[in-house]
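Here you get one chain, nothing else, as structure tokens; it is the form predicted alone.
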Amino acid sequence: MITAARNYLVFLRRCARIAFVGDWRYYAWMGALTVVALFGLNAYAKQLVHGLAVTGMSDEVSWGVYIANFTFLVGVAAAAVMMVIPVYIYDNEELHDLVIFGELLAVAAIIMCLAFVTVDLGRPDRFWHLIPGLGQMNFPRSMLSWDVLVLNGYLLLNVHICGYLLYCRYQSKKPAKWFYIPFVFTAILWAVSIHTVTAFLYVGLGGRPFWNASIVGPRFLASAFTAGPAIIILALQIIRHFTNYRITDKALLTLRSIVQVSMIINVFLLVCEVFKEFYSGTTHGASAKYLFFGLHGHHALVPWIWTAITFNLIAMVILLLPVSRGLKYLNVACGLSIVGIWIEKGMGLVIPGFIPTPLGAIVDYVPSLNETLVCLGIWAFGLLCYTIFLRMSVPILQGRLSKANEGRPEIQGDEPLAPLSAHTPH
């Protein structure tokens, strides 16, 4: 037993110690992160000592732009199942040993996301409020409560899988399958629910008629299962351009196909919600026609919602042709669906639901700039901690940090990455 722990210690340190190695280009990248991170951490310094009043949120619209990321991102975090599905139940060689950074990606999207509710928390230090036994939870009553659950189990489940896969990696040994593939469907039903839960988060808010409908739901899936995986398609080919992991076309067109499915299903979704919203012409439909033609003169969201629709809609062409097969318009397609998505989900979906509010009032808003600044750190840490996992992970996986090489020198961030030369063992 002291042993093993004596070695896992070992294998942390050694993992902590590579994520500070690196060339000129990764310093300068870290740096950026780094710099950008601290800004947005002074200013959610400023809005602890001055409350939320340094937002641009009010009594009217208590949800902006970081409920707007967090619904956007637990997409994110959700999509890594469409990388876990196919290697798990269908067996595809070609994303066997890409998985764990569909993974990855979960976990820091979901770290993203607990950052993304504290700050929007005016009084983060009463969270405690929510520990069982030290509060009340409230489970399963309070909607809030499942959230909690889901979005914390779901980060464990991702921590377990990849740091035993990449310990036993580390070590050369077969992982013994009773210990993680049990973990794995779990994750799988898992991922599902986290955002299943966020969209039953606005579906359950009877006074904002904007939510209430069932299919907010399987919304919240496609375009989930879209953006996910077209981001997974960029950061893996962004992997393979500055080392050289081997990451074959095939497995960046298998995801494809996954995100050209989930984006005619998105679009197909959100034509029935149109239709539903301004077929009936009732009193409910005031906060959709906001969003998509503007209301007594408030045209904020106008302009936002459009460009989510035209870039949704350019994206999916590009993904129908045959050309999209090239990874040239598959980055572009891949690009317009992550920006489209993220405006959809975020101002398109949170903010019309405010507006007007139950008295009629319509009061617009825009994100302040200390609440931008919030946001951009939040999503600085994000990237920070995601290339710190791939930076420790790549060279594990490819055999060149492992226990037989223990004593020798560390590897030096200009040391080429030699290809992977066995399989990363699932």
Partner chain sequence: MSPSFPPPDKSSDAAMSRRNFLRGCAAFGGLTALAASLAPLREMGEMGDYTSKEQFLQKYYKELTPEDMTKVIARIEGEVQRQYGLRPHVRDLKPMDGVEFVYCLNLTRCIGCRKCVHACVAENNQSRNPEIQYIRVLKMPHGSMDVEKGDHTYDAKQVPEKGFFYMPVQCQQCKNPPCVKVCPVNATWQEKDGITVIDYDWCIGCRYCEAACPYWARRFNFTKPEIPRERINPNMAYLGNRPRKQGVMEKCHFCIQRTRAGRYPACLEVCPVGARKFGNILDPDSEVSYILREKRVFIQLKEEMGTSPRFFYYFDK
Contents of the next structure:
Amino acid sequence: MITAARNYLVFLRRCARIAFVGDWRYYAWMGALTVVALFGLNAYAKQLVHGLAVTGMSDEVSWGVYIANFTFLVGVAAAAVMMVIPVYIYDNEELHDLVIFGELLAVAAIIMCLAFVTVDLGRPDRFWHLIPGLGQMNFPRSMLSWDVLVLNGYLLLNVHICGYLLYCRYQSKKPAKWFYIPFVFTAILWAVSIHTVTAFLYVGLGGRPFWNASIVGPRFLASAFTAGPAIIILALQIIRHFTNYRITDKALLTLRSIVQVSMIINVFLLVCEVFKEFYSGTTHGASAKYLFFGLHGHHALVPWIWTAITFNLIAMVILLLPVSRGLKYLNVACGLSIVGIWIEKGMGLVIPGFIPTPLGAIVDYVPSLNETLVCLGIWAFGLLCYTIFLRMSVPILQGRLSKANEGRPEIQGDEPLAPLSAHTPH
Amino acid sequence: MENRPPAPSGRNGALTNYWLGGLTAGFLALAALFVVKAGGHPVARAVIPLVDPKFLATTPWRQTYADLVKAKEDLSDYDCYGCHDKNKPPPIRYDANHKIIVPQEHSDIVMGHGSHDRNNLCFNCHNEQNLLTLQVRDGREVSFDNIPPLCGSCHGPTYRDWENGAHGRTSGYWNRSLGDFQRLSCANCHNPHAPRIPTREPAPGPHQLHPNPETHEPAEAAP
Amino acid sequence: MSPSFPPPDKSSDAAMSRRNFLRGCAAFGGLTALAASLAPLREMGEMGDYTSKEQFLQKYYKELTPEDMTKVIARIEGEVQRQYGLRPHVRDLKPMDGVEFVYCLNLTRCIGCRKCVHACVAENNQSRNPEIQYIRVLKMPHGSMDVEKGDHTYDAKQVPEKGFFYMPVQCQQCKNPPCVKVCPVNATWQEKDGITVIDYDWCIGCRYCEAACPYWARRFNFTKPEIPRERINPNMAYLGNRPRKQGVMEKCHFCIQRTRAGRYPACLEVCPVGARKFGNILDPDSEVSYILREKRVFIQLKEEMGTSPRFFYYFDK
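Form predicted alone done; form predicted together with the partner chain now:
Complete assembly follows, chain above in first position.
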């Protein structure tokens, strides 16, 4: 027992160590992310002192880019399962080892989600009011309390699965199926639930006709299953470029077909929504009118949404053509769909829900500089986390960081022949 | 030696060292920037003048005879027989269009009661025989400090609403067991000679948190 | 699987310790920058009002014992005195038995003078800058109840203007309030007398209720409220008009500090045309009972939302 605890602590210590070790490119990247994250933290400190007045939000538009990013990232987290499903349900060998990278992305995304919700709170010091038992949780009536539960649950599930599989690999042990397979299948269902619950957060509000539509849930899932795997496709190529970890093109193309199908469904659902809002011509279409064409001289969101639609359509066309079997085109399509969906879910869904207000006032929302810095800071922090997770997991999966080599010289990151410098000319 | 770590070597190793040094310097510079730029309010806010207390006044905009009696104020305006002769009803003159000609002594009165100048006979309300009282068409005399029955003789539904507190303001205590209530009289709001409530200046409208969201920027640019 | 390393050279130890030293420097620099990035928090005491320990640990309203409440009220009175230099009278007024409040507003009479807006601000200690107002008066074209046609910022020299009617909107005190349903921490709830209240010391400021309200009745303290000393109303209630903190929600509570003491709300008292009517709907002799019994048409705003407001708009003719 004591040995087991000692081994685990050594594992944690070695993982922590390696997070701070790498070659100059690693330090440059981590340094840059740290600087951006600190700018964000500094901006958040100002927000804590002066209140949310330092953002562009107001009583008219009371949620802004914080909640928009939160919504997008819940989708990214949920989409991690799009790699898990082929592996565990269809036994896809190509993706088998890559699942961990997807789940680690989910963990990083959930961390960002929680950060975005926290910075949106007026009284973060009172977070404990949400903790069941200690505070008052309005469960099951409030969808927000559901969201808190499912997000934290999803975080725990993924931390458990990744942590357990990595620790087994570190010990060169075969993982016990009963100790992770049930969690994997739970996580698959859970992933769908986190994004559905997040959609219900909006759908449940009768006073906001733009959100109060049953199509929001399916649209959320479709767009998440487009953007999530697209991010993973790009991330895997970056991992492949900077380490000598083996990732086949076949694995990337499996993900491509997921992005392809999801994007078609996503665009189809968008068409359904646009038809309903505009053809019926009811006054409830005011938000959609504001979003797509502007209302009474206010056009703040019009360039955004048309950019998103253009990007999504181009991405869909590329994905449908055989050229997207080539990585160059695939990457362009992935990039376009990530940006397109980020806009569509943020500026395109959260903000127009508030405009016009339930009393018909039209007040534009533009994020302030301070607010933007906080957002960039959280993204940088999330990337920092994901980089660290990869920095720990790649050597473990490669067998370079294992119990067997405990006590042997530790990895420095820039030693010759080391993976991180594999592509550097000497 | 088994445990000797491998040496960082070559160009890569030197670059790593330079970057670590650079990062240290960069972080310290950033720290200095944060400390210097810590103060100040990051949002410029427009000045909003406090609302004029006249908009907070709860006193009715007209005072009635009853109010004057209660406040023991000058009642000389109501001393009709200071000018008029008792037992001699004042004559009422009309112009060619059958519009009432208000005598110079009453030039403060603007007649505007009822549409089409229908209600243009002073003695529809005033008591021809006794100018110190008012008179309902059925002959009842009404004193100046209790006019609702007179107004109600024509405005039946409104009178009923008023009696039930649904027309005009009732203030004080809704819970009559805890305190008194005050019900305003007709003439507190309506000028009997021109009962339509005149227009008035509205109190200031709302101010937005960010008056111009498009250009909303912190006054002090964040570093 | 252990990778093979090149044989160590003589300078290796020195190089290693130099490397470790540089790593340590970078880590130190990073930590310094981390600490420095929090420098704005030094202003916390004067600017934001984050909390004393008692306030951080304060219990939920419904869990406060009478002794707790006495202490909490003493704390609030002390805070107000420190901040505004006058001793307020804070009470925890409970709903009365057999009372359910209803508000009726006569759209035929309202002239859009906005006096109610400012009387409410004065009575309820709302922030003057940034401005928080519970009542929004809409200038509506004749013939339509579609709020999207309403003008919020009309700036006429004289009101009422020809061709328009005026519709003040405030919290409708719904029987089926969406804001209460969505609050994740039960910081807002409906009381026995029909008033939906907020525990300002429990709200976490997520603004979900603000998104849920179909009447745009809720307001958020985006920064520390600013009230001039001379305009503080010292007659306060815990669930009513005591000064709020930065980062919490507030809204119309039918002037709980007045109405639970039997008086009419401030917006009614200031109305120059008697368009506002308030009372106990369970009392058949109350003005509001009379109105709902006798008037042909009265409107619950956005009735289709199923919120069932306790605020009725009616017409004379």
